[in-house]
Every structure is written in structure tokens, then in C-alpha cells.
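Taking the form predicted alone, here's one chain by itself in C-alpha cells.
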Amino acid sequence: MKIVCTVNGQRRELDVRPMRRLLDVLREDLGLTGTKEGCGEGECGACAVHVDGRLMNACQMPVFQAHGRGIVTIEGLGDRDHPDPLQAAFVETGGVQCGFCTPGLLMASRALLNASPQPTETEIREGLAGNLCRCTGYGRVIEAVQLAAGVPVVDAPAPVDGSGLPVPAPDDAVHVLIPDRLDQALADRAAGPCTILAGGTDLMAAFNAGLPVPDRVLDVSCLQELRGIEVTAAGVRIGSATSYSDLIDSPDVTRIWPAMAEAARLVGAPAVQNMGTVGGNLANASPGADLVPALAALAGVVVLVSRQGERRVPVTEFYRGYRDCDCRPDELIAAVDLPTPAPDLRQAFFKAGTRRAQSIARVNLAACARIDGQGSLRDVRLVAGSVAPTIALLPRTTAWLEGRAISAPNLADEAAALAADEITPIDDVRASAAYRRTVLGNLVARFLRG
């Protein structure tokens, strides 16, 4: 496949296998070996680059998605004679240890300072949450970012005119379909089996781990009909190709649907949030998905489209089993609709993982309830993840809570015990069944205690 992009300000015309990782093309074809490979699945940040000014992991991006875009690697950030202020600050504070993770840390730090020139220490820690330092030199890295804060830098190079879509080659092993209209995408979907690709954060990691790359890949990342957040008086429609970062950055989502915004914040870290999509989180059908419990608790409805028309399925009914969702072979997830919640709805999302960022949930919980004028709980919804093959709705616990006074003695403890008893989780590498029961009960109690 022939693609055109800019790399560190230089126009590049590349003839590549479309499903190769951007990371491999940068290192092997272009000789830009400053971008490192650590984990190969988007968890360490060593391969972080800027794509159109946004932080992304090069190990999670198929190279064809770089067509028409502007890429900056560590080599483009600065050089020995003209270092970026961050590079100089890393040297001054001793933020450079063995150096393996340093390129990714610098790229993440630059993305943070471009977006927030004077970040707080908390914001710095959040901005670097997706980068692992094997030498544990985080303190000096934070000092370096603080030292470089506020120093102006040259703008990143603009993306090139890609002159339309990438040009497939007859000998491409994988037939990548890249429609620019939804009707064409639906026609491609109906034409035969294909794997849907949007952000690629899970799919590319799976391919790198040995999952066979399919013969046909349908890329929906460029479809404008699947992007965006449309808020009306009745609710919100979120396009399936909308990223987690789009949710986090939306003032309306944060104000009206804070549980959904919090779930998006707890997915991965900035590079993953810039790439991963709402539709991908739904379609992946992982029992540990973070966004799905929040969408279910907030009465979300999945909007599916095909050449036959539109079909609507509540999120609570979308999953038929482990990694199995109600999406037909000719359908695409177009959007998810959420109603506007009552003004007095209390809502929250909690996640228990191995660390604050970049972890798959051991247990998560989305919770909603109103408290009426008499102080009683109404419209209680509790949806848990990572405790069953699909999301768990906890109907016995919610029924028991409905109508009870929020101030009732031992309410939180009794509800916690009910929730723990209601699930039948398994022991696995992330947590034991006993741990999951205890933690879920604690999260339910935490919600009720406010």
C-alpha cells in the first residue's frame, strides 16, 4: 500500500504492508530508532509519538492510518545543538536514567505541556501515567517537566495533503477497506466477513501477540458520520468512533454524565485515550471494559446500522455471553444514545485495578440513584464489571435498595453484603473470587456513603 505522511517535518512516500505497526516502519524502514519497543501492547509508553499533535503509541497504530498525517518522533523534538526545553530540563535534573524509557517520557511530557503549559504536579502525574520508567526515576522526571513548564516551543509540523485515500497494492496480503462514507462502509460490511478496526488499541496488541491478521479489515476511523458528541435536551448521541479523550474533554459530558466521564478517564492513559473509541469498548465485549458499565447504568442504547436500516439495543441487553455481543455480521455500531438524567441523579464510577492507570479492572462499578424528598433511594442502578462473563446488573441488591432511606442504619454494610453474595466470579490471574466479592461490596458501600 502506498501512503504519504510527514515524519519530523519531512514528506515521506512509503510503500508498506498496511497492517504493519507504525513502530516497525519508523524503526526499520526510516531508521528512527529513538522510538523504542517495550511491551508491544500500549502499556509502557516507550513507543510514544505525536500524530497530528496528539500523543499516541506507535505499537498500536497500523501504518496505513498514518496516511496524510503529521508524525513527530523523539528525533524531531530537538537535537544536540537545538534541544527542546524538556530535553535540556531532563539533563539538568537527572531525569535521564538508563535512557530506554526517556524518549516516550519526553514525548508524553511535550504533549502535556503543549496542552497545559503550566500543569500542576497532579496533572503531570496523570499526563505521564502511561509511561513506565524501569529505573523508577519519576521524581526527577516530574522536576524536569516543572522546570520546562511555560517555555515556548516551535509548533509541530502540519499533516500533509494525502491526496485522498491510501493506494492499495495488488500484492497486499491483507485487503484493507478504507471507506470515506458510511454507506460505502455498510456495503463493504455486507460483502463478506471482515474485521472492524477503529482505534486499534486492543486489536493491534492481539496481532502482535500472535492472533492471525484477517484477510479483510474494514477501517472505520475516517468516517465522520461515526464521530462526535451531539447533546440535545433529550440526551446525547456519541458516535462510535469518538475517542475516550473526546469524552474527557467534553464539558457537557463531564457536567451531565460524570460517571461516563470518569470511566473514560480511567481507561488506559492519555495515549490510549487518544486512540481508543467508544464503539471499540462496546464491540470488544470484554467483561473488564470500563466504559460499558457506565453506559449501562446511564440507560444507554446501542445504535446499530446496516443496509437494511437502524436497530436499537439497550446496553444491558447487548451482550449474549463472554466476548459475544448482539451485532449482526452486516451491522456496524454507529453510536450510543443516553437520555438526559434527572437533575438529582447521583452517579459514580469506581475501578479497582493493579495501579491507577493502564490496568484492566479487577472489579469496577457504575452506580446511579436518586434521593427523593423523603430521603429515600429511587431509580437505583448498579452495574459491575470483571465479576462475570458479561456486565452484572445486581438486580437483587438494587431491588432491596429501592425505596429505602439513604440514612438508614447499616444500609451501606447490608447492601455491600447483598452485592457480594449476588455475584459468582472466578479466580484468575488478576484476582480471586473472594477478593472480587469483597471489593464489589466495598464499592457499593462507597457509593451509598457518598
The other form holds:
Amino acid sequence: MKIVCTVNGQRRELDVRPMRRLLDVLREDLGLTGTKEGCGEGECGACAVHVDGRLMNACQMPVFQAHGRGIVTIEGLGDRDHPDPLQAAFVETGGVQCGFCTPGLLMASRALLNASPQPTETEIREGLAGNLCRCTGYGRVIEAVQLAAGVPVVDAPAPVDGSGLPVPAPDDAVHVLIPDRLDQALADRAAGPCTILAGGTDLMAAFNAGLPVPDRVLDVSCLQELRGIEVTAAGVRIGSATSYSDLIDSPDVTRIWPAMAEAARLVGAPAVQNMGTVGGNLANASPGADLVPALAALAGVVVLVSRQGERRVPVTEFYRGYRDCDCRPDELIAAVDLPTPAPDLRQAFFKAGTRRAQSIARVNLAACARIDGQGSLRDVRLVAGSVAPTIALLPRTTAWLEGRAISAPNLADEAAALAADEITPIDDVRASAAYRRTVLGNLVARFLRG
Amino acid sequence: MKVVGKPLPRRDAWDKVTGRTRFIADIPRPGAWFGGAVRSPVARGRLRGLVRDGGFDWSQVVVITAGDLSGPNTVAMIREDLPLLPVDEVAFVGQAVALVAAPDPATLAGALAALRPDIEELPAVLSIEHALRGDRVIWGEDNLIADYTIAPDDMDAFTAAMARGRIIEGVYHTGYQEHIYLEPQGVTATPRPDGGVEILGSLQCPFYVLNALTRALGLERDRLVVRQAPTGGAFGGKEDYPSVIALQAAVLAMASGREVAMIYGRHEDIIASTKRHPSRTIQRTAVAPGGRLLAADIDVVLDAGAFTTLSPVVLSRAILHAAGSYDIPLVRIRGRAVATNTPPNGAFRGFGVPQSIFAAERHMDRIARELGEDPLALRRRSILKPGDALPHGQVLPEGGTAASLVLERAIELSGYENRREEIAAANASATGPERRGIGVSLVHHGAGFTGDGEDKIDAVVHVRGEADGTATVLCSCVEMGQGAETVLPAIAAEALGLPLEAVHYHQPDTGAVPDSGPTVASRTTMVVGKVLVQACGDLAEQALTHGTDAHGTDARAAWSARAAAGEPLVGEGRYEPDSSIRWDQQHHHGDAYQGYAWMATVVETAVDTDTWEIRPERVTVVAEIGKAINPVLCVGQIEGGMLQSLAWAYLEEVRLDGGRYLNDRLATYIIPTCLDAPAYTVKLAEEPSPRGAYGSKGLGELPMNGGAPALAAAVEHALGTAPDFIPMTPDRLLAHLQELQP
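Please give the other form, namely the form predicted in complex with the partner chain, since only the form predicted alone has been shown so far.
Up next: the whole complex, starting with the chain shown before.
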């Protein structure tokens, strides 16, 4: 496949196998070995680069998605004669030891300071949370970012003059379909089995771990119709190609659907949030998904489209079993619709993860409820993740709570016991069934205690 | 001093922040082949052969099994029990049973998929308890890879004290830890025209690899070269394992006649490389009615995995620190390293001490609990003082007040005593799920090789005078992130009266540098640095002797002239044994270490009692490390080591199923992110050591000892109880608390 992009300001025309990782093309074809591979699954951030100014993991991006975009790697950040202030600061504070994670940390730091020139310490920690460092303990790194904050930089990524779509080559082993209109995408989808690729955060890691790359890949990342957050009085339509970062950055989402914003904020870390999409999280159908319980609790409806038209499925009914969702072979997830919640709806999202970022849930819980004029619970919705093959709706606990007085004695404890009792989780590498039961109960109680 | 003690920037920093440093995977290697291994899927079994899929074109690859090896089939370390490739029995999951080289990664993957080891599975030994039971022997006569005892001089007095005092007993367990150096293992092997081979790799100990190659390939040293590539973190993980992977690559290179690269991805790295030894320590302390510590009987057991690797020396260091930093008059310590059918465990920062000292520190907390005494008060009255003897008979020097110094300064700096009361009060009235706690630990670490180990290593360092008046340090101690490339030149610059920029550091290469020993045991700055000072003195002296009158007393001008004439002067330093050091290896008795560094750690943590997540928030460290050659690098070592220590205690977990690691990816082996890291306050204290370069002591491992016990103490303060095991994952913490409930 022939693609055009800029790399460190320089126009590049590349003839590449489309599903190769951007990481490999940078390192092997362009000799830009400053971008490192530390894990190949989006956990460590050693391969972080800027794509159109946003932090992304080059190991999770198929190179064809770089078409028409501006890539900046560590080699383009600055050199000793013309350093980025961050590079000088890392040298000065001792923010570099073995140096292997350093390029990724610097790219993350630059992306952070571009978005937030005077970050708080918490913002710095969040901004760098997707970049593992094993040497420094992060102390000197944080100090370096603080030192460089506020120092202006000239940072104007050159625009790309590559327009149009990549040109497929006849010998492409994988047939990558890159429609730029939804009707074309639906025609491609109907034409035969294909794997749908959006942000790539799950699929590219799986391919790298040995999952065979399918013959036919349908890329939906160029479909503008699937991207965006459209708020009306009745609710919001979130396009399926909308990223977690788009959700986090939306003041409307944060204000009206805070449980969803919180779930998005607790997914991965900045690079993954910039890449991963709402539709991808729905379609991947992982029992540990963070966003899906929030969408379900907020009464979200999945909007599926095909050449036959539109079909609407509530998120609560979208999953049939482990990694199995109700998306037909000719359908695409176009959007998810959420109604505007009642102004007094209490909503929360809790995650007990393996760590504070870049974490898969051991247990998560999205919870909503209203308290009516009599002090009774109404419209209770509890949706848990990582405790069942799909999201768990906790019908017995919900029914028991509905209409009950919030001030009833032992309400939280009894609800916790009910919730713990109505799930049948498994032991796995992340947590035991016993832990999941107890902690889910505790999280239900935490919600009720407000 | 002009250079030593100054916070000068790292010499390698600019290449690293601009992405110019070329690690092993970054170095172009046109035409090189790719090497890989067929691995055992079972923990123990009889190897009957290797089944080759007839559909694969075997002419395009090279396959090596044990039968193809010409030299001794061994990876030489302390013993020679680990075969390069097994002959008839496999002993752990992931053991390489055959090696393959192919022209490209896809062909290699195809070949590996087309090879199946034919193994008759045998019952395995998978735990310390099972290994000790002895009903199934998988190693030697009794599964004991090493068994050492440190005994008190007066056994009768010990027995009497143990009988007289109240016995307080605790059993402590620590888990695996994977290094997660960010750069996975990697080497390339290139055949030489003379039949030898050259290794380039990410490694800590070039001469260890050279020794292993010499032994297994049956070649003279002059046909073997081991060069170190820039190394992206190691922490001990690149001490022993590179000998394995370098030998594998060398054998493939010699069989194929090609350069062969073996550069791991993360998954293979975690499966194949060594981990920190899990441990079980039983502490039994006899306490007098007034609370005085009379005697202690300590039993340390390490899970060595299936082969010896470095376990005997890890065990040795573990038991030499097992009584902690306290004055207990009569101590007996037994240590055993047992064999199990699990991947061999190896070196990891701290080298056994974090395990044994975790038990010692937690046991002090238990004694305090049982006596109804404050843990700090117990530490204060039991702390080692100048003139006290350690269990192995080493007497702390007069004037050495470091233990008290670091403890008192850390207590003051952290406001420990006030905070402890404030937090207790806040916990008592808390209505939400969060509890807080604050805990303290006091640890030490002996630097350099144990006992007469440095005599045996016999380190040599060279300094060469260059034509432009600069000098070059030639030694085998590598830069792996800790700062050797900056600190060693700083020591030489000080000794030669040069600015730091005028001293170069030669990338370690066994063909070009002398054997200064391995880059391990916190020895580089202290021990090798001291030898380097001698080498600098020798260079200056030679320059003045060999210079002409025109140079007068200008040594630099003299060595420049000699180098310009093509006869550069090379100063040599050689380790000088100290005749005052007494050491009995058989009984582990005497002056075990030439210098101890000391550290007190105060950790303040939050615990969420809904999710049982632990969140260390503030850490205060005061460390006495002799002279700090470069204070910025020292603080970086302490913060980084501290986070490793904390994470080992609550976050990092390796679970096994049938001898197979379950946490074998970065998605499941969890190390801390920036958001998980606490805020640090680090202060250095300096009591210069006569045995170290410019008064320095070893530092690299010390911080790994202190974080885990301080965090456990903080969790105990928060919850009123804390487990005697780590990691304290939420799951295990919850199970522990549920067990305590009636």
C-alpha cells in the first residue's frame, strides 16, 4: 500500500504492508530507532509518538492509519543544539537513567505541556501514566516536567499535503478497506466477512501476541459520520469512532454524564484514550470493559446500521455471552444514544483495578439512582463489569432497592450482601471470585452511602 | 573536591533524551539470522526426542539439540548443573529443549511451530514446602542446593537463652519479582573467521558471559569477545541470564555461519528470564522479662528453582542480613536454597536481603505488638551501636553511628511520631472507607562481594592517557542506568585533577578492557572506584617517570606526548586485599562486608477498605551511603529502588499454575505507573568509608531493602493487622482479614 505522511516535518511517501505496526515502519524502514518497543501491547508507552499532535502508541497503530497525518518522534522533538526544554530538564533533574523509556516519557510530557502548559502535579502524573519507567521511581521525571512547564516552544507540526485515501497495492497480503463514506463502508461490510478496525488498541496488541491477521480488514477510522458528540435536549449521540479523550474533553459529557466521563478517564492512559473508541469498547465485548457498564447504567442504546437500515439495541441487551455481542455480520455500530438523565439522578462509576492507570478492572460498577420526594430510591440501575462473562445487571439487588427508603437501616449492607450473592464470578489471574463478590458488594454500598 | 560530590549531569543523558542511544535492538544488522528456542511445556518430564513436522522445509533453518553440541553441555555459573540444552530430562516450564536459527522472523516462527518436544511428564516439585518434605528428590540427594548456618560462638549460651526467654515466633513469606527492565534481554552472536564468536548484548557482566562461552564452547579466550551494548535497565536480571542467551546465540551462530540475533519480546522475556527468589523465613526470638532481646533463631528458605544459578550466594547474603539492624547477642541463622521444578531464580537488586530483612523488620513489629510496645521505641532501644557485633562476628567500627543517625533523622523529617498519633485519631473517627497508616523500617546493606569474594575477583582497572590530554577509563563495569558511565569518570577526573569532560569511559568489551569483575553487589562505585583511583595514580606516576624534562611535573602533557607517539601510557590499578579482614567462608563467620550502608524509611499509606487497595502516598528516606560521588544520581537510585521495593510489597505478583507463570505479560504483571508512585523526600547522610573511593559506600541495592517492611508496618497501623506475607494484593489482604474474623 502506498501512503503519504510527514515524519518529523518531512514528507514521506511509503510503500508498506498496511497492517505493519507504525512502530516497525519507523524503526526498520525509516531508521528512527529512538522509538522503542517495551511490550508490544500498549502497556509501557516506550513507543509513544505524536500523531497530529496527540500522543499515541506506535505499537498499536497499523501504518496505513498514518496516511495523511503528521508523525513526530523523539528524533523530531529536538537535538542537543536545539533541544526541547523538556529534554534539557530531564538531563538537569536526573529524569533519565537507563534511557529506554525516556523517548516515550518525553513525547508524553510534550503532549501534556502542549495541552496544559502549567499542569498541576496530579495532571503531570495523569499525563505520564501510560509510560512505565522502572529506574527512576518517577520522582526526577515529575520534577523535570515541572521545570520545563511554562517554557515556550516552537511546535508547529508541518501540515501534510497527502490528500485522499491510501493506494492499495495488488500484493497487499491483507485487504484493507478504507472507506471515507458510511454507505461505502456498509457496502464493504455486506460484501463479505471482515474484521473491523477502529482505534486498534485491542486488535493490534492481539495480532502482536499471535492472533492471525485476517484477510479482510475494514477500517472505520476515516468515517467522519461516526465521529463526534452531538448533544440535544433529549440526550446525546456519541459516534462510535469517538475516542475516550473526546469524551473526557467534552464539558457536556463531564457535566451531564459524569459516570461516563469517569469511566473513560479510568481507561488506560492518555495514548490509549486518544486511540481507543466507544464503538471499539462496545464491539470488543470484553467482560472487563470500563465504558460499557457506564453506558448501560445510563440507559444507552446501541445504534447499528446496515444497508437495510437502522436497528437500536439497548446496551443492557447487546451482549449474548462472553465476547459475543448482537452485531450482525452486515452491521456496523454507528453510535450510542444516551438520554438526558433526570437532573437529580445520582450517578457514579467505581473501578477496582490492578493499579491506578493502565489497568484492567478486577471489578467495576456503574450505578445510577434518583431519590424521590419521600426519600425513596427510584430508577435504580446497577451494572457491574469483570464479574461475569458480560456486563452484569444485578436485577435482584436493583429490584430490592427500587422504592426503598435511602435512610432505611442497614440499607447499604443488605444491598451489598444481595449484590455479592447474585453474581457468580470466576477466579482468574487478576482476582479471585471471593474478592469480586465482596468488593462488588462494597462498591454498591459505597454508592448508596453517597 | 572539584568533581566528586557535585550534581553533574549524566554523560549519557543527551544521547538518551534525543533518542540517539542505540540499544541492541536498534543496531542495524543486515543479513543477520534470528534465533529462538523450543520450550518445555511441562514442569518436569523425560525428554524422548524432538518431533519435526514433515511438511516444513527444514533445509532453510538450523536446528540444534543437545546431541549437536560439541563442547561441555553446561551454562557455567557457580555450578555446572544447568545444561545449555537438556539431554534426557526437562526440569521447568519454558526450559529451552532445542534452538533454531532462521533467516527471518516468519520462518523462525514457522520452524518453532513445526517442532514439538516429545516429553513424558513426571511428577514435579512446585513449592518450598514440598521440596523440604523430601519425598520427591529432584536435585542432588535432598533438594538442597545450598544449606548454610551462622552459629553463635557460644552454643550453650544460645540454647540457654532460647530456653530462658519468652519465645516470639513469626513466619514470613515473600513472593516472586520480575525485573521488568524496560529493555528486554537481547544479544547478537557473530562468528569470527578464526572459529570463535563475538557477542554483543544487553548485559551486566561481560566476563561472566566470557567464562560461560569459554567453558561450553571449549574455545580459548582469544577467540571470544563479549561486548556490552547500551543496556536499558538490568537490576540483576542481566547478571546471570545473559550467559544463557549468549550461549544459545553463539551455538546457533557457529552452526549457521551467520550472525544470529536473539532479542526477546516482553512475553518471551518474562517466560524465560530469572526472577527474585520467593522466600519463607521463620523468626524465633527469645525476649527477657524486661523486654530485652536475648537470642534469635532464624530459618531462611529460598526457592531456587530447578538449577543452582546464583542461589548459593543469594542465600549467603540473605542470611548475613537476616537479623536486621539490631543488637541481639546470640543469633543462629540457618539458610537453605531448595530446588523446585520452576524456572531458575536469579539475581535481583538486593540479592536475598530484601527477603530476609523483610522478615526481620516485620518480626520487630511483631515483638513490639506482643510486648505492647511502640515499634519505634523497640527499634531505638535495640539498634546496633558502634562496637556491637553482627551475628557473623563482624564488629561495627567505633564512630559508626549511622544506624541511629538515619533512624532519628527520618523520624524527625517525616514527623513520624506526631503523624502516627494524628492518623490513629483520624482512623478512629473515620466514617468513610479510607484508612491511613504510617510505618518505619531500618535496614542496612553490605556492599561488595561477601567475605573474601573481592580477593577472588581480583579486580583490575586501567586508565589510558590520550594524545589530547584526556584520559579513558577501561573497566568491565557497565552502565545500565545506574550511572557508572558518569560516576567512574568523575572519580578518575577527581584523581587526575581533570574536568569531568576530559575523562572518557570505554564501553565494556572483553577484548579491550581488563576484568574488573561484574557490575553487581553495589560494588562499582565503592570497590571498583577505589581501584580506579589507584590506576589514576599509576598513570600520573608513569607519566612523570616517562615524561621528558620539558613536561616537568605536567603529567597530562607527558601522557599526551606518549600517546601522540603511539605509545600511550596505561595506568593500572588492582584490588588490594585488606589483611585486617577475617573471613571463614565455611562457617560464614567474620568480616562479611567492607562497608554497610544504612537507611531508614517512613512510609505513609492509604488503604481503601472497600476495595482493599493500598496506595503509598509519602515516603521519607534518610540513607547513609558514605560519600555521595554524585548526589543527583544517588537520589535517583533511592527513589527508583524504593518504588521497586514498595511495588514488590503490594502490587507485583507472579502466580504459577503447574509451574507455569500466569502473569507473563505487562498486562498481567503489574508494575507501578506515575500515578501509583508516592511523593519522595530523600536525604543523604555521609559517613565516609575508608574502604571506598573517596569515602563512598555501595548504594544501588540498599533502597530495595527498606520499602516493603515500612509499607507493611504502615498497613498494620492503618488496619490494626497486617499479613506476614507480601505481596499484599487486595485479594490476599482481604482473604487475610476474613481469616482473622471469627
